[in-house]
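One chain follows as structure tokens, the form predicted alone.
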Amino acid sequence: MAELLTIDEALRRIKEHAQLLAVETVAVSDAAGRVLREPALSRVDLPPFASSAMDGFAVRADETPGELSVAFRVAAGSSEAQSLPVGVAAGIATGAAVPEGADAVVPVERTADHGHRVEIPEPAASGQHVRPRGGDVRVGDVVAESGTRLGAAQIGALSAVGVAEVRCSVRPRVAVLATGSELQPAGELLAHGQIYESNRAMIAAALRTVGADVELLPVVDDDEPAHRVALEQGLAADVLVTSGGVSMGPHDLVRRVAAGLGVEEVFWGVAVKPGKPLSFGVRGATMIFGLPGNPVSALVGALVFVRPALLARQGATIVDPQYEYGRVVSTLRRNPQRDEFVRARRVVRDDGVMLDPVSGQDSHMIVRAAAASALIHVPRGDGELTAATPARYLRLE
């Protein structure tokens, strides 16, 4: 094996080969998780009128304190524009339009409401409890930039400013293929030497969280013609992800067969544990990731390398894995040659996030990983990672 790439160098090469996907128009109500390819602009001032932040009375501030007659009452949603005569107040609901002439709202709990008259014992300040027109955003302002991945807050903001449709990247089409004659579907009886296939559903779950439209291809036996047919089918997608068959054994056929189908291998091998024998190549615009067959190795590869590729193809501004920081419960020794990802439980305490490694860190122990909620990144080098220094981690959710 050639010199192993660092995680950062592998990600750099992956992003260099990530061609942008096409653009389509998407209803805002269906756009959660999608990536904007054009800025989304506000269609209105928000609020579109000066509105009350409280239930109370709209007044002229310089006419308080005192007792004022109540000229009328304004409900939220009332379409009738009204002006406030001098020397009077108007009852007003939260969100209702402040009458022209009023410059303050006095909360109802700071008044004595007598129906047609109201006592206001304390002076009001101009602008008090009034939301000014355009105080949140002005018409034509950018609400969400190109490259934004739309979440609940962005969907709410776009809906609030009258945006009904947005221009987004199409969802990346991802084909997931597992290789290995020993693999059997769940529910079948296992013969000697067989195991249940778990990687396809796991990889699909990891990739759907970044907007992928995933197709699970049938499991392929360790047979070269069968590999050729399956890989050719998978290469019709935007991204093909395989698991198993990328090491150096006699039944590791993926890289050789892929090369025969015109795949240009960009790299093979990353200085990471688990997941070292990861391969990445391209054929035209299609990206192909060969993940190791051990389930935890495949999981790390999907989270650390494949998800960034999918985000890059969609034009997302934030592409690389998003690490958070905590402290380890027990000391972790660093590996001089490779970065390591250690499965751990994430525990939130008053003094911060604590990361408690689970027992059983071998790359085949996927059931042990089910108890984990974080992957601790232990950078390669000498020494140890202790509770005295911050530790980077990725959430497992």
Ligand code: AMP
Contents of the next structure:
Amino acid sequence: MAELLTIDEALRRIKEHAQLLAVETVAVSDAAGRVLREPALSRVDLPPFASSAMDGFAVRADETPGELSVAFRVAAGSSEAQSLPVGVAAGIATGAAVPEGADAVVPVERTADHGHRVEIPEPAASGQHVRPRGGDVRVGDVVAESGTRLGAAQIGALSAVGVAEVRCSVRPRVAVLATGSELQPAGELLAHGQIYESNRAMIAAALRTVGADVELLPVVDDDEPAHRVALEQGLAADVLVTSGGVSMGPHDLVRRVAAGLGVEEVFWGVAVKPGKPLSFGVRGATMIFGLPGNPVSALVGALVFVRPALLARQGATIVDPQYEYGRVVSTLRRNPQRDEFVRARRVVRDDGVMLDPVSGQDSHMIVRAAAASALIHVPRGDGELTAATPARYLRLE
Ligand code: AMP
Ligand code: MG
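With the form predicted alone in hand, show me what the form predicted together with the ligand looks like.
Expanding to the full complex; the earlier chain stays at the top.
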């Protein structure tokens, strides 16, 4: 491993090699988690008409306070366009169209409703409880920009402005394979020297949250022909993620076999703990990540490096890991050579987020990591990370 890249430099090179995926039309109702590739525009003014924000009476503000006759009542969805004669109030429901001529709504609890007449004891202000036409958005305005990852609020907004379909990136096809002759599937008995294979399902879970369409490939023994077959199969995907076999041991075959299949290595080795021997390469548009086999290393690699790659390929505006800030409950020693990701419990308190490292920080200790809800980023350097300064962390969910 010649020179270890910083996390930022590794991310820069990954993004530089991320080619945009194709675009497809998706029903808005199925588009949660997808990345928009064209701006989505409003089909209407929203609200499409001046509407009432309350159940009450539509009035002319300058005719209040006073007693008005009630000429008619308007329900939500009532399609008859009405106008309000002088000296008159109209009963109105939330969401109903405010009659032409009315400029205020008085909530029912601020009136005395006598059926054909209504008493309004207090003056109404012009505009009160009226939602103006187009107050949320105007027809033709951008509702969501290209590059937006659609969440619940955006899906609601697009539906509200009458958009039924959007142009999104296709989902990245991701192949995940695990290497290691010691690996057994759950359900089998373990012979001496064997462990259960856990990285494929974990990596798949980490990547599905950013839209990946994941295929799990079979576990590969530590021999070259088996690697060749599996890697070639995986290279048909948009992104191939392997686990294990990227260190310096005699059985670490992934990089060599990948090179033989035409993969150009972009880098090998990042100054991060856990996860140092991560390799990244490309063959055509396909990206290949060789994650180390230790489960916590594979998890960190998937979260910090593979997720951004998938977002970049989908054209997302926000691609990089999104750090938040909290305070460590106990001092953490910094590592002079490598940035570290320390697994911690995140405790939200009135005065901020506290980060409490879990016991057992070795990179094979995935069960200890499972108790954590945050990865504290401890930058490399001398000295300590203390509670005195805010610490960056990534959420683990
Ligand atoms: P490697 O990176 O292949 O040298 O593997 C490092 C460590 O991670 C070894 O202890 C492996 O047994 C373990 N390991 C590798 N792959 C997996 C996997 N898919 N699931 C669980 N543990 C693994
Ligand atoms: Mg191995």
